[in-house]
Each structure stands twice: as C-alpha cells, then as structure tokens.
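Below you'll find only one chain, the form predicted on its own, shown as structure tokens.
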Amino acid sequence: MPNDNPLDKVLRLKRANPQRPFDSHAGRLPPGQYLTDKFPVLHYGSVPRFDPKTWDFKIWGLVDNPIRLTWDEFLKLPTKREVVDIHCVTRWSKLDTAWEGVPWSWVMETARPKPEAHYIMAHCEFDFTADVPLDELLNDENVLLAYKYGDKPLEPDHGYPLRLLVPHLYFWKSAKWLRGIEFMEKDRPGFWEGYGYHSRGDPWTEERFS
C-alpha cells in the first residue's frame, strides 16, 4: 500500500503519465516538493491587530541611516510587483504568485548598512524573528517589503500589513506581520532557528535544518 502524503502522490502520476501538464514546471519544483493552487496559512501564534495610527517600522542596527516610518509614510515609498513562485518547509509549492511592495534595493540605499554588517534579523509581532544572511537578500532582486498579493492588500493571515518576501529561500524567511529589520554583523538564530531550522534554507538544497 503506497505512502498517501501528497508527495508521493505527484511522483505516482509522474511516473504513471509522463505527459502531464504537471511536466510544464520542470526546474520550477525543488527537491521533495508538490504544488498547490492554493495558499495554505501557517503560523505561530495568533494573528495580531492592525492599527495604523500607532503602528511604525524600523530599521536599524549596523547602518548609517536608522529609519522609523508610519504607516502612511511607508505608502508613500516607491514600489514595484513581482511574480515568483515560493516554497514552504512544510513541502507544498505554489507558482507564478504575485506581489507588491518596497523593494529591498530602497533599504539598501536609503539605510546604508555598514560594511561590517552581514546579515538581518526580521522583527514581527509577538516577538517573532528570523534571520536572513545578507548576501542572500542583495542576490535576488524579487525580494520586497510586500504589502499586497494578486493585487490586493495582503490578507491577516498571510501578513497584512506588512511581510518580508525572500521567495527564493524556504518560505518561512518571508516572516509575516513585519515591523522592522535589523542589521548585524554576526549571526544569531531567529524563531524557527532557535528550534533547529536551518539558517540559510535553500529549498534547492533542502536546507530544513540546521
């Protein structure tokens, strides 16, 4: 009797029908993968209240720019919309998914982190954070401050209002309900770190864990 969790499932048809449109995405599923078409709420906690005249968003740390905006400045900076497919440790994929926000070339400039600084922490509601390297961030230019998905603003499960989006790491980097970044120049384990993710997480690699 076959194993029924949905990976399998995708390689039996795979296998039993090679041309299946499924066959379309080839280089777009990484390694112990299946897709979905729809997107799947995952989170630690419960989701918190917006409210935007007391909430802000920082940056600081190793920079020479430290940065507080409201919520209405943050709506006044410049924006651009990615699609990217993205991919959750938890192993579902979903592809051609559409965002908008700040993009991360704005931080980097307007900011001016340190030569010294190497790495981010993501700081959220309830204390959450993850850590991202920096260079991971410079090298893919679909990283963004999202504040809408298909065109919309974001949904509270999925981040509203604010998220970070690195979808070209394991999905739980784009840590949700965004309130500031933080620049540092050694690194130190975020949330889901702390508990043995690993912390770069190439889903390419499967760096699951640490």
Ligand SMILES: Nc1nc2c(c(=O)[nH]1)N[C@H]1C(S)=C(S)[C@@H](COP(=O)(O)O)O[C@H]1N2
Second form
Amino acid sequence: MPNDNPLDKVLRLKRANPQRPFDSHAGRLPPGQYLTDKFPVLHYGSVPRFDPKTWDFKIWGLVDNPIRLTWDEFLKLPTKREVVDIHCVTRWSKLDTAWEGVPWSWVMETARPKPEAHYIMAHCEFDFTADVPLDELLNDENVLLAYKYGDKPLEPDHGYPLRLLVPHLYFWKSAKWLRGIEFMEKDRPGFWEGYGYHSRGDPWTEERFS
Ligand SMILES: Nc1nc2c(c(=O)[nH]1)N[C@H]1C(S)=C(S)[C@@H](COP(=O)(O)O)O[C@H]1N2
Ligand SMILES: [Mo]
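Go ahead and give the structure of the form predicted together with the named molecule, now that the form predicted on its own is out.
Below, the chain from earlier opens the complete complex, with every other chain and molecule after it.
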C-alpha cells in the first residue's frame, strides 16, 4: 500500500516536480516579506493598448548588432519556461510562478553587447524605465523577455504583450509593457530609481532604497 506511506507521497511529488524542494517554503522568503497566493497588480499610470501593427521591440546602445523586431518576428524566437519566486518591494512574495519567454542569453548572443556595457535600461510604454546592472542579468539563468504567465499570454495588467522578468531582484525591475533594451556604460536611474529605489534591488539583502 505505497499510497498510505507519507514518504512515498513526498517522493512521488518530488519526482513529478523535481525543482520543488522537500519543504517547499523553507528558506524561500526574503527578510521583511510575506507570502501571497494572489497576484497583486502594481504600476504607475494606466495600462497601454497593444497594437501588433505598430508594436516593435528594439535593442540599442553599446551593442555590435542593434535589433528591431515586429511582434510576429518576436514570436518566432526561441523560448524557455521558468518556475520562479517573485518578491515585490511592497513586501509580498509569490512562490512557484510559471513564465515563458525569450531567454536573456538570446539577447546576449544576438545583440552582442560591447565589453564596456555594464548596465541596461529597460524601456517600456509611456516612458517607464528600469535600470539593471548587466551582471545581475548574466548571473540569473531565469531572466526572460516574458510573454506567457501560467501558460497563457500575459494579462494586460501584468504587462501584455511583453515584460522583463528578473526574478531574483525586487519585482519593480521586471518592467511591464517592455519595448526595448538599451545597453549603457554608466548607470542611470530608471523611473522608480529616480524616486530613491535601489539601482540593484536584491531582496535578500533588502536593497529597497539607495
Ligand atoms: N511599465 C511598468 N512596469 C512596471 C511598473 C510600472 O509602474 N510600469 N511597476 C513595477 C512594480 S513596482 C512592480 S511590483 C511590478 C508589479 O508587477 P505585477 O503588476 O505584474 O504584479 O511591476 C513592475 N513593472
Ligand atoms: Mo513594486
């Protein structure tokens, strides 16, 4: 009767979902955060409308190969699915969120940033911006240009059609309604960073403000 043995049950769950540790919550909540099962919506301003005829995605700045793609072209790029925890600076965290999109490695291989590029600026609809140190994007294998959440297209409130996903940093770096990436030598504050939020934003060391 293996079904009655709790250890068998744990092992079966683990086999079904190998990324999930035995104690699925242990050590996953950064200091000062609480868990939520909801998916709060947080942004400044209104939700933009998506027009696939005029939408484009650009990569520019300190790169060897600047890029401009239409939505149809973007959808043909290689994708990856990641299950990650997310942490908002307003103190909610959500575990095991599933995203799909174009991996950051595609950006690096295709745009080929110059050696002097050390920061990126994510550029979004309505001139929202977020700056991220390039090393943070290279050291997190889960970074995506994400267009699916929970195996469905992003909801408009959550960034449809495209957002940046940098799950190991506070969630404001995961800029919604993404339209481009600029590679820069020096750091420049993005939208929230201009109001005093941290230029890196590591939730584990509570880099909330600079
Ligand atoms: N374009 C844009 N992206 C944004 C923001 C914003 O104001 N504009 N807010 C950020 C903040 S502060 C957070 S916490 C997350 C929230 O994402 P969600 O609404 O999908 O939970 O989006 C981030 N991305
Ligand atoms: Mo936020």
